[in-house]
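Starting off, we have a lone chain in the form predicted alone, written out as structure tokens.
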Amino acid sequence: MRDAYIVQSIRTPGCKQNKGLFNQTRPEELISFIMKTAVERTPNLTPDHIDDVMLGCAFPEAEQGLNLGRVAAKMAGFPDKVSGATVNRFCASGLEAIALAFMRVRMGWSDITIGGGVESMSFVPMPGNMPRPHPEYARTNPEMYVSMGITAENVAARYNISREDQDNFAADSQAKAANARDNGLFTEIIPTPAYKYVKQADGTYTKEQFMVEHDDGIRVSTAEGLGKLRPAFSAGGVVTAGNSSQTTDGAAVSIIASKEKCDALGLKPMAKLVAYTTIGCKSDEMGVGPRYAIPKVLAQAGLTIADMDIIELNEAFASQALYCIRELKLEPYMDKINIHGGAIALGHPLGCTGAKLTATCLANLKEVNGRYGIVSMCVGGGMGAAAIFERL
């Protein structure tokens, strides 16, 4: 198979669902902007060089429907020849899309592709606008459709993850994110246009544009302050809004090119995908997924966790992140895990998250002058996903 490289990887800020700065900005506008910008920021590359787009989206319906991978390519101004597909592996959709984009280039099916993800949870809330579980199956297997918050409670109860530890973990995530924002360390973020509809004197509305430069959900907290929040999913539970990921709007993309195209066009490789894997686990404790996916992908790559310079472990919930850290014995590597905060502070825009964490991982590898980074997350329905990237 051919060699393939990431030549660009960027993201929009992440903004809170409904109350955030993207709450009136449609998902097509977010993803088409970041796709167009990724091409513009890559020297010697034009839209005409792109062959295909793989776009992750966890709820590809309504404003995110109609094959957004193709719609976004056209809205970005790409020529008719650029095809597109929408990929759904729930929370790992963006990472799956990047892996598929890599595979197309490595197999020789495409020369230059875009892999990315988008989710507007303001426009299409979880679990979608019209969920329809299978009636008979749901009666015998209700765990397949259980709330993600309940799965986090299950992990906390079954594996003795205390409320205090969760709140400490959450406060630390917020502090790291605030420090990174205030010191300009989110170098993968591109200031992104957002829109709002302003009522005029005659009763009509005007669409006005403004720019968003930072993740807007960071809220510095103390463990003591978080300890005052009520349980969000279960009376007497330990999972709260403060130690859970934020529901968020955002988009991110990576551009992947073959070695031959890099040489011909003078494109500079940033990184390559070393290995990618997924694995299933119990649906009612889906948060444990990375505990199984991370060892599997490390074995594929012939590497160990000690070889990783950056670990991006998605913080769907503090309970599941702490469980995975403890089970994988990652405590000695805490200075490598989510060095600028995680989804508790920065948000979890579902189908975008894998693509977002890829951009963050590569930026952080550059910051620490590291070689290998791992991106991993739990996945709704009971799965884990993990990928290893090598910075070049």
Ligand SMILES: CC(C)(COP(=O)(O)OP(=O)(O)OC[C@H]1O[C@@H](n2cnc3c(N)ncnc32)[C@H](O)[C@@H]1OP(=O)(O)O)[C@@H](O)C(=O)NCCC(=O)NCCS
Second form
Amino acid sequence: MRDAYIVQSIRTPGCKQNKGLFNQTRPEELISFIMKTAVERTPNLTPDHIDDVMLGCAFPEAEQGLNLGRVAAKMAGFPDKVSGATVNRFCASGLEAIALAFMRVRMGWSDITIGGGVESMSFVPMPGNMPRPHPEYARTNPEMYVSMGITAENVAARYNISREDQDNFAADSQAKAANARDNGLFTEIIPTPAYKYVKQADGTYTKEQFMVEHDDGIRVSTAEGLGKLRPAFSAGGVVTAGNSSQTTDGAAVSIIASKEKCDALGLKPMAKLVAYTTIGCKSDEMGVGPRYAIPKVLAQAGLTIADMDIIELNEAFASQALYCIRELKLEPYMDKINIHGGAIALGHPLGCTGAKLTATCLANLKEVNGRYGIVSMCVGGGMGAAAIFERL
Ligand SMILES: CC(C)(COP(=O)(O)OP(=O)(O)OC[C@H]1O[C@@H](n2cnc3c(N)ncnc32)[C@H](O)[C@@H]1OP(=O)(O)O)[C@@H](O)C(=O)NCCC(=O)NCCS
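Form predicted alone already given; the form predicted together with this ligand follows:
Everything in the complex follows now, all chains and molecules, and the chain you saw is the first one.
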């Protein structure tokens, strides 16, 4: 198999669903902008060099429908020959897309591909516009369709994850994110155009553009302050808006090129994908997924958690993140886990998240002069996914 390398990896800011700065910016506009910018920011690379786009999206319907991977390639101004596909593995869609893009290059089916993800939860809210569970199966297997918030309550209840610990973890995530924003440490973020429609005197609307430079959900909070929030999913529960990931809009991409193309075009390899894996778990406690995916991907790579310099563990909920940290005995590595905060502060734009965390992982590896980084998340429906990247 050929060698393949990431030669570019960037993201837009993440903005709150409905209340945030991207609430009138369509998903195609977010993803086509970041795809076009990724090519422009890669010396010696032009759109004509791109073969294919693999795009993750958790709810590929309505404004995110009609094979967004292909539509986005066209809206980015790429030539007709650039093909595109849309990939759905819910919260791991963006990581799956990067892995599939890698595989195409390593197998020799493509030379240069884009792997990325986008989610506009403002335009397509969870769980989509028209969820239609199978009536008989849903009656006999309701666990397959429980809300993610209830799965977080289940993890907290079954594995004794206290409200206090969750709120402390959440406050820490917010503090790290605010520090990183205030010190310009999110080097993977690209200032991104957003739009708003402004009503004119004659009743018509004009489309106005403005730039977004920062994640807009960061909110410094004390554990005490978070302790006052009402449960969001279950009366008497412990999962709140303060210790849950935010629902968010965002996009992110990585460009993958073969060694041959890197040599021929003078593209600078940033990193490579060492291993990627997924594994199933109980649907009604899907948050435990990384507890199984991380050991599996480490074994595939012949590495240990001690070899990791950066650990990007998606914070779908504090309860599940804490469960995974405890079960995997990651406490000694807390200084490597989500060093600039996680989804509780920065948001979890579902299908984008895997690509977003890849860009963050590579930027953080560069910052700490590290070699190996792991990206992992739980996945709605009952899965865990994990990837190991090696910085070059
Ligand atoms: C939990 C959830 C329902 C909250 O959504 P929301 O109500 O729109 O959230 P908000 O940001 O408006 O916060 C709700 C309240 O908590 C407060 N709050 C939220 N975060 C806070 C913080 N960090 N500090 C202090 N207060 C906070 C808000 O001020 C708001 O209070 P208000 O109602 O008095 O204005 C939503 O974020 C969610 O569904 N998250 C999980 C998403 C998910 O399942 N993803 C997939 C995972 S696999």
